[in-house]
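Next comes just one chain, in structure tokens: the form predicted alone.
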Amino acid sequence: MSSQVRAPRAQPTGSATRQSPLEVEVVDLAGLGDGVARLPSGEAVLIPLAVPGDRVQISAPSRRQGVLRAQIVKLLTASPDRVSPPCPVADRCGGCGLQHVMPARQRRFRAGLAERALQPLTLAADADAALAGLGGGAPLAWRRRARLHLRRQGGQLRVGLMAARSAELVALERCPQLVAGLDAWLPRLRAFAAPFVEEGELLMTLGDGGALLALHVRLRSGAPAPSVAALEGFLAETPPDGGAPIVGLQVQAPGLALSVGAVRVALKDEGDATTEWAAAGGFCQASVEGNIAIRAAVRAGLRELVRRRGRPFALGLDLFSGSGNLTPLLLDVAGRVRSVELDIAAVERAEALHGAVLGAGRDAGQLELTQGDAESLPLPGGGDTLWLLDPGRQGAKGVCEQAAWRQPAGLVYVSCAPNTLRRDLQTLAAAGYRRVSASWVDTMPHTHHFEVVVAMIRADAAFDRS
């Protein structure tokens, strides 16, 4: 256990005043992972890198956007839940906010956030009140998808992540959260991009058989742009020790768009039958284990709804369906499935998955893909319909408002944002929906990010035993 902590760099606030450092006891973790303590006035103050059980000396608190914040000046007594971070820049990098917290305490933190998000929903008759925690077995080297920043500093190109709540770049030589197949490439990628990149982003996705890389950048003034031959040469390089083969490389800049090799890669998290396709800059779950756990929670929720009903649903809607990661699960519980996704590139990747699913002996009429906004499209409801929702952090306000009057018999909601989940569950609870099962999934260890999966039925549905 570490008895020292490097205080993050002080942020100029203008509202801070010079005074003697305060001593406080850290009592909780806030939603983004900051420690919470009480000032003598009774007000709460958020403290980055603090752990419940720490006693710390803090800088003069300053108020930003209505919230009091302070920095650790000195760690006086370390919490038993404090550990030494495995990454040397963990106290500055904004990529992971909880490396200094014992994994078991991180899990209690996520479970508590999930419980609070689920509070609006009462339990359906005979429902299990337990909240299962899934995933979390690989605390390092789990990230197969990443977005890193590129910036020229002191005449050299740096690769890294932004500092927490800052536009300052924290340069990385390696990242312990990246899977080895991507992490091993970072030094070579920096050297490859250095002659022509001024600033931008590096997008990386590792799939079955290799990795996709994309550089979305601004070019150096006066420097020659890269050629297709240069990209092909990099693609042909022997991978560094531990690195995965690069199967596709793109460079995009104002007035320039180059691409060599593959533009998408297969993700076979549960075998060939559920292959999802991903692009270098497209969305997919960041960890294999996390995605498998999400699918397990969704599968369990769907099966419980069918068990209560006694037969499959006539129609299942997969809303915010992305590249189709969860769509095949609906085919096991509904006679027909319709997926809805706004992003055209994701729809194109989902079409490949749909083709593979239908090629496995299913009726082509069972599966339909719609390109559109689930928040504004009129959606079919009624007692023979099941909705599966997997929105982004903004939640599914419009869909849940539709559900309140279209009244699908069952819903499964997959959320990555506890605050918008709670808001949407308040709408559904007022419309008569009750919780059948719920799980939280540790998808991104050492961060405040996780997923909640909750299955619901209407209290007056024929298959509810209330």
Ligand SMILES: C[S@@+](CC[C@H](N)C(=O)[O-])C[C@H]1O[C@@H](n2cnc3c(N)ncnc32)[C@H](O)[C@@H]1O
The other form holds:
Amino acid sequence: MSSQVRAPRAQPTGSATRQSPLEVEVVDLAGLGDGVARLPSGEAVLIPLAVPGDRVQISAPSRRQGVLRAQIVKLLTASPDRVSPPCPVADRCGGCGLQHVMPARQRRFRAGLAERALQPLTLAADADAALAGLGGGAPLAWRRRARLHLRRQGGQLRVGLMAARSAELVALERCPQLVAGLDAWLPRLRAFAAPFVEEGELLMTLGDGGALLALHVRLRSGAPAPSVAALEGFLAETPPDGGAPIVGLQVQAPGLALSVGAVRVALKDEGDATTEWAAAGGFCQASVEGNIAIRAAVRAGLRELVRRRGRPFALGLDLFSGSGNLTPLLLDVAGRVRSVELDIAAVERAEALHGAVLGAGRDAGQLELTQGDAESLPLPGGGDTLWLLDPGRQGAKGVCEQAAWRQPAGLVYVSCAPNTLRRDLQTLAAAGYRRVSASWVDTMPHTHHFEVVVAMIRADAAFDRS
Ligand SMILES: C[S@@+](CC[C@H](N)C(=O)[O-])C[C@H]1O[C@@H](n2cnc3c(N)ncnc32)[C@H](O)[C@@H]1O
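Having seen the form predicted alone, can you show the form predicted in complex with this ligand?
Every chain and every other molecule in the complex is listed next, the one we just looked at coming first.
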């Protein structure tokens, strides 16, 4: 084992994980990043913190929900792809999961998951079979949006993330995934919240010009609630070294809602123009580089659909549209756009964004923003429509089932969850859709998360020459 590689901490051996003499070779990574080895019986066992190429001694495997798991008792031979994690709590914290794996091996793992998710969809005529990989250039300090947990333990307020598959808090002093502008504030935020917070969440978003923070908490019993003056005092503090200015701060607790400063902040991911308005706690892509890459992949997919068709679409649907991050890309390729988003606060931020976008030379009648459930609303389809869908991890089962009979000519699907993407692509493939381009985007280094952007056409659509 190389001297600069830190061995994973041996896990405590409880009754379910008694030490056993089992030695195994780790051969793969499973979907959530655990190592996979074969037992002498031939059964697969999942081993957290194991790397393909490791030889390890493991605890007696235990079965939960049909899956065999074991812990590393001793690292016998370290894989050449094993590295020392940059974070001191990486082997306990559930926020990352892959810091102990060489970044290039992590990328191969995520690319492999993306390839597998895309398998149900066959290629359209002349489509490029290559799966482009985008993003991932900054493996640390990329997270501009975060949700951390607060919990009082032993009389102290701790801030941290949950351990993997657990409700146990792993306390953090700093988090190397956070952009410096947010990370630098963690000790001071904990000190600010300590007098009045019993437990809850700390939401952080860094935008252009500063950070928004929100504490969604349960108050400590018997302690005075914070005042507006206290929040204003915190907002006025000189930032710590490397910290961004705080431009808005909210505290929400049962019976209490305080807000000082801004409630939304501009994201300017592609230059001077605002690409999105973000709120503390509202959705935006967690990394700037990741969002730029997703937008590039969506733009390329939409353009490829238009190129094949030879003219723009009459109508584009932006489903799961959030605060409108992708809507302008659709406005470039469709005469009219209708967006659908469930979260009313996100729709209001989209209105603020598109007021400006549409003011810049577009006709206001081109865009209709709808607050509603994309999974159950009747959606217009047919040969002159294009659907862009960007659901959360639950995927878009209802939308894809509708696509099968509403038959939009083209679809661009942005997915953050390979399992639901694969399920939905099975539906779309059976309905005759074929892949014209696909990329995967390395949005969240050191984790098993990534995005896939896939553009498709109906095999029998007029513009498909297959
Ligand atoms: C992954 S985000 C994408 C947002 C946006 N496209 C972007 O690029 O930032 C998914 C969005 O879907 C919304 N959402 C979740 N379920 C929904 C549903 N059933 N109908 C419409 N929107 C939904 C969420 O509120 C969230 O804003």
